[in-house]
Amino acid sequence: MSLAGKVALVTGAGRGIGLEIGRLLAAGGMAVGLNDVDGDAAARAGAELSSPGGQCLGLPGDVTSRAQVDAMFDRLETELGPVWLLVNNAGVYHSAPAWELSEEAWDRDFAVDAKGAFLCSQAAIRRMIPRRGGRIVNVASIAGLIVRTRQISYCAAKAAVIHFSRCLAVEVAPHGITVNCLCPGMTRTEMLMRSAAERGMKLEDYEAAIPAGHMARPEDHARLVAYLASEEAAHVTGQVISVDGGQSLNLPLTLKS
């Protein structure tokens, strides 16, 4: 899969699987924009990767501001290139029982899982139109198939983004640009440790669930980036993809919280 040359956008890279997208990505030979809502860890995460001699640059934004969205992406054209991938991974979530969840938390959840990948979207595609391609992949969870309890807005935030990124797929078609959704399963993470710890779950607990016995690898997820934003992926768009050890269809309907 040549990916050499062309440029992307990774949000939420400063750490877990933003990151690991971008590593790849920049082994494949793009160049790579890695943003962050928090500055110091974007420019760490552009220093590291660009260590072994990839290009990439570090992008501190808020991807629920749509001034600071357009900033970004000026910045990335014009330090980098023209756009050919965008991966809106950029996600938070919150815990709590639904009858005690906040108005703050179901809006925090919304703004950045689903207005965020709304607004780099919109802001990636009136660039790639005019080139008459490109590539996106919304990175959604598992949790927007599934039932999960205590995790109300995060879920119904996640099912926003995979219907969503169906919607756009057929938008865009015929502009060439392909739009597919990839939804991890639980997967090593910062994010996974703490959500664990929020329920008093040990790890094993989680693994139970998971038909291929062990928990995904932030690498398990890049690889698919990888591949969707190849030339061999160019007739593949519209598909949400499941990267869960077979999860999705085991996972009981509720865990202990």
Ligand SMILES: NC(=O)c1ccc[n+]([C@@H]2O[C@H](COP(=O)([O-])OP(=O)(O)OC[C@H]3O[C@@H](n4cnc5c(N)ncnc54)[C@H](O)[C@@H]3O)[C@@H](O)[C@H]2O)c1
Given for the second form:
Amino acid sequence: MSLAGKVALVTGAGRGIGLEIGRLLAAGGMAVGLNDVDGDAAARAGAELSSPGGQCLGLPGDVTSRAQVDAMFDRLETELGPVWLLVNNAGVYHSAPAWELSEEAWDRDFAVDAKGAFLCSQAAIRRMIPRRGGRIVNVASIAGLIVRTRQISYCAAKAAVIHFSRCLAVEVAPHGITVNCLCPGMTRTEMLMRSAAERGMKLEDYEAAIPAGHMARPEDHARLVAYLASEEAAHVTGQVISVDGGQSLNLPLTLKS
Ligand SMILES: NC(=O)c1ccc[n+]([C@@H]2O[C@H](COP(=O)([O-])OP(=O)(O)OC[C@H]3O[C@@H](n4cnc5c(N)ncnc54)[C@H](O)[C@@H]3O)[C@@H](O)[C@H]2O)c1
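Mind sharing the form predicted together with this ligand? What's above is the form predicted on its own.
After this comes the whole thing, all chains and molecules, with the earlier chain placed first.
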């Protein structure tokens, strides 16, 4: 696909899904800024994807801080060039029964998952409008589409990201910018391993609920992002696409009436 020579910024790219998105975009010839609040992880990702031949940059920064977001975009554009693609991938979750969740946990999930996408999108769009083009992909979750217990702030924040994506898509379409939303199903990363341990669940139990019989791999998400960033997807906007092996469609038959 036609990605070569363009510049991307992927947030939360120090590990997991974000790192694999960065890897595939760099393999397609993009220059990629790899942001993470963990500065060491961002630096490692930048170094790893720069060799051999890639042009990548680790960008430490917290997506919940407007000042850090602006500084990150300035550095990206100075060192790599004008941003074409923003992938809002950074995410966190807190887990507790709804009636026990702390106010701080609620605020942090909304700050990183929802406000972070807003701040980064705003910084990107202000740069994209004068150039009359660009792409934004927001990484939400099927947790924003279906019910998941003990993660109410995460589910609500991801639902916010989904509708944010649709609203923003319409607002920026006249400027040649597309906005789409990727909803991963369960994917084997550090985030999922922590969630499984907290619930006392085995990964096989999770996989039994997925019609395809196995979890997504980070590369499955990366391939959709590469498509949405390409010329081939120029007319695709405001879409919410689950990459989940059918997991979000598979309601259990054990619901009590
Ligand atoms: N793994 C799954 O099963 C799954 C399923 C659905 C959606 N998702 C979503 O996919 C995205 C990536 O998930 P993952 O599984 O790779 O998670 P992960 O926890 O392995 O990686 C997330 C990265 O985001 C970084 N980060 C956290 N807060 C940040 C901040 N304020 N600013 C910048 N970076 C920050 C972390 O340091 C980490 O490197 C998240 O938005 C997550 O909600 C994951």
